[in-house]
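Next up: a single chain in structure tokens, the form predicted on its own.
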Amino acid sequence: MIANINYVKNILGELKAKKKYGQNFLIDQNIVEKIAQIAADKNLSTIEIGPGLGALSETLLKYSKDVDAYEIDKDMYDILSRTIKDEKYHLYLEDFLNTDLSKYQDLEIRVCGNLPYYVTTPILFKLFNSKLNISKITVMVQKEVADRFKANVNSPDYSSLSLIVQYLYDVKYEMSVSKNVFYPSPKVDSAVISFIPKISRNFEYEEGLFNFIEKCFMKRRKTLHNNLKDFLSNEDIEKIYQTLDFNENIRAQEIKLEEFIKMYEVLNDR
């Protein structure tokens, strides 16, 4: 059993967690069964990004079909190719972020992943932009990462990456983890959370709406249409105005995701 305090210790031997790959293993087993079953469909493959010493990946043998697990750290791989022997575990010294992913267009597949805070936002758009069939994304991050996914309207947390992640996904608050089931102990808590799959994808007319949306969140402290005045003509921020019926002095973290689609449609004329 890799998620053991002792285990880790010992087969790290004289090797240090590297900080600049964020690398904090899980020592709970408990933890990990959890996410495992969250994570993985036995009639699946499973995608794991960061296996680090594969406690992971040796639970996601259970409940997947099988695991392709990409691995940045030499170090960290050349220890799971000596500790995991399984036909269904393919290992890849790779950085996840500059992997072809063509080779799963014709799959169905689920994610999983232990992301350090530094990747957290452009691993995850890189698999939200990749037209891959996946069912389920499942990560453990930083639980203030994981607050600004799931904001809410009025919430501090509230972003265009909140909408423009909710506009896509499901997004379920699957737990939390506290920093004390991980060695070395990081100095933050975790959360791991779950993207599902909610609409029939249309990548052009996304462009173009969260183009919209990351623009009038420019300026936070601004009023919304302080950040309209910035690209559209005043024609058109009348046009926005009377048709939602807003107050002046609305700014974009007091507006829903379903009046964002609107105000981009009025644009539109759709």
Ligand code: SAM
The other form holds:
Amino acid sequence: MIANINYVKNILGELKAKKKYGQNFLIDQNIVEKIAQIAADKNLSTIEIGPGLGALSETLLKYSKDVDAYEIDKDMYDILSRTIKDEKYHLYLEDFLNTDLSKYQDLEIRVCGNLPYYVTTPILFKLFNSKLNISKITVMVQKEVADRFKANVNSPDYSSLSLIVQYLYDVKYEMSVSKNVFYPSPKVDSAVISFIPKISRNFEYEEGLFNFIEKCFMKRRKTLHNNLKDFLSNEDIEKIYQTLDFNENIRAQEIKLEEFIKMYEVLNDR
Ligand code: SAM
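Can I get the form predicted together with S-adenosylmethionine as well, since the one above is the form predicted on its own?
Whole complex next, starting from this chain.
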């Protein structure tokens, strides 16, 4: 069993966990089991991002059709190539940000990873923007990042990021995870979240909507009106305020996703 403190310390040997790659290894098999069971499906392939020493890989293999794992660090790759020998396991020495995902185009797949904290958002947006059929993304991230994805209207964490992600996915907060289940132990606690797609995608429409939402949050401390006047005519602004019955002092963080969609549709005469 890989997720265990003695194994991890022993196998790392002289090697030190590399901070620059966000390496914190799971040492609690109970957590690993829970994540793998949430993430995987026996009939589907799983892509794993950042397998490290293989704690998650080992258990994902039990619950998946097969596992494709992408690891950036040659030291981890060398260790893993020796320790997990399974024909269902395909290990790639690659920066996931540069990985060509087109080979997954016609498959329904799952994605899982205990993500390196320094590239959490770019990795997730690579997945969100890929045109793949990913039926669930389950990832471990820093707790504060999970809170931002999950944030609701009027909370301090509510932003264009929360809105864009919640438009595309049901975001499920699966569990909080103590920093003590990692070696070395990170400074902050983590959380496991899942993203389950909720709409059939229309990339052109989304691009326009997301662009509009981002512009509404451009000057966060100012009113919505103040943000809108940078890119809309007075007539359009009036049309929005009348249709949505907005108070003149309303700010973007007080506006729900449905209202952003309505605003955007008012502008585009849908
Ligand atoms: N999955 C292991 C576990 O849970 O014990 C390791 C998780 S550790 C937080 C993150 C892993 O991602 C490390 O093995 C690190 O080398 C790898 N990594 C960092 N940046 C990466 C990238 N851009 N592409 C692929 N792997 C990356």
